[in-house]
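In the form predicted on its own, a lone chain appears below as structure tokens.
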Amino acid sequence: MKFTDRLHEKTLPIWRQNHNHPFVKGIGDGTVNQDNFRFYMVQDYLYLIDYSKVFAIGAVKADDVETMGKFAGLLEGTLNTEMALHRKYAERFGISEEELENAKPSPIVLAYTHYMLHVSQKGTLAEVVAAVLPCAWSYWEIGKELNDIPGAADHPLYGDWIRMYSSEAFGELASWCIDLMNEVAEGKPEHELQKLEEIFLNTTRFEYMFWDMANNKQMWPGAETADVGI
């Protein structure tokens, strides 16, 4: 059994959840409310801004200069390409790239990425990768479910991200941290696997934390949207 067979099987049941999330779901058959949609787009945008300093420490922490290119493109893709795509789709939804700039992080958004570069930082390649990997592996897996949906991809308003996250590209970026997983992994004694368990673990719980902030807008107790720039 792979490493990333046996992170899929532990982690099913809260995959499972954010799979079938209302969120998701209102994504793939166009029920989901515009304006939690629109808040959905601002802190993910800021989401990504952190994911891509994450790619920065995996290079940092490659072993080989292959790996180290690798998360470098990550991160030049992401930065520049990935973002650039962000910013224009999020016009659709009346939301300004000044608006992008000032907005606030969520709570979650700042518990989820402090935790993977906390995890990065302080730990090993491989480390690196069991954070980074749920996004990028459910998000593809997210995207070919929606994709899969009749007409969902043809969406006015959402079918532009199941396009993207169902897309061969993406496909390739997530199915190369699962392999970069799998060889990171490979003679780590049990004590050290467990701990990668715990951290991919960790941030797939963070992925339905995600979703449930965006489905319900959640900021600060006490705090109105407008309050923190979104």
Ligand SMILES: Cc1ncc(C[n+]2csc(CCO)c2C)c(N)n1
The other form holds:
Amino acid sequence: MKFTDRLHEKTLPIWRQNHNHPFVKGIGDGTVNQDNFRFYMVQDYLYLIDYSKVFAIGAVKADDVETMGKFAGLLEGTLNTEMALHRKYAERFGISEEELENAKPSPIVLAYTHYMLHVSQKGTLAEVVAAVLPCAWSYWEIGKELNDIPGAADHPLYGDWIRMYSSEAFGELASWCIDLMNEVAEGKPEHELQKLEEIFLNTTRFEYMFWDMANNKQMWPGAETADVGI
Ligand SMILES: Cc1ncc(C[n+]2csc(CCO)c2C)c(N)n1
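Show the other one: the form predicted together with this ligand, since we just had the form predicted on its own.
Expanding to the full complex; the earlier chain stays at the top.
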């Protein structure tokens, strides 16, 4: 059994909940509230800024040039392809790039990114990979599932999102993260595998909480107008 099969099995109930989440379903059938989607894209942009830094840390911790190159590819893909999607949506919503970058992160975004940055700064290369894997993997699975819904990828607003995350290029990035996880877990003692499992479980949980945050436009307690991210 591959280590990633074990991770997938362990977190299967949460993966199912992610796929069935009303926000995810709403992107697929076009019913997600536009204002919530706008909030989600702004918060996701802030998330991706820190996430990119985690990929950069991966390059620092890598032991060989090939792995460094893959992290560089993930960093490039995030900053220049994935975040270009967010910038395009922001333009449609009338949000400038400056406003986007200066928006305030929600509690979940702050907790999720800081957790990943903490794990990757203090941990091993394997721990960096365990932290980032659920993000790339689950979006690829969700993207493919939504792309299979007839007409979903042609939706005038949500189609771009579905096409990006179901694309071959994003599939390759996810597969590469899966393969690297198996490679770095190879031969590790059980107590280290359990640590990797716990990190993977935590970021999988954060993925679920991110959908919930988007669905509820969840910001800081008491933040009514000025602090809603943007
Ligand atoms: C909360 C959240 N989780 C995962 C992704 C998707 N994602 C993050 S990095 C990466 C790999 C290459 O850019 C992918 C697919 C997201 N956007 N937002």
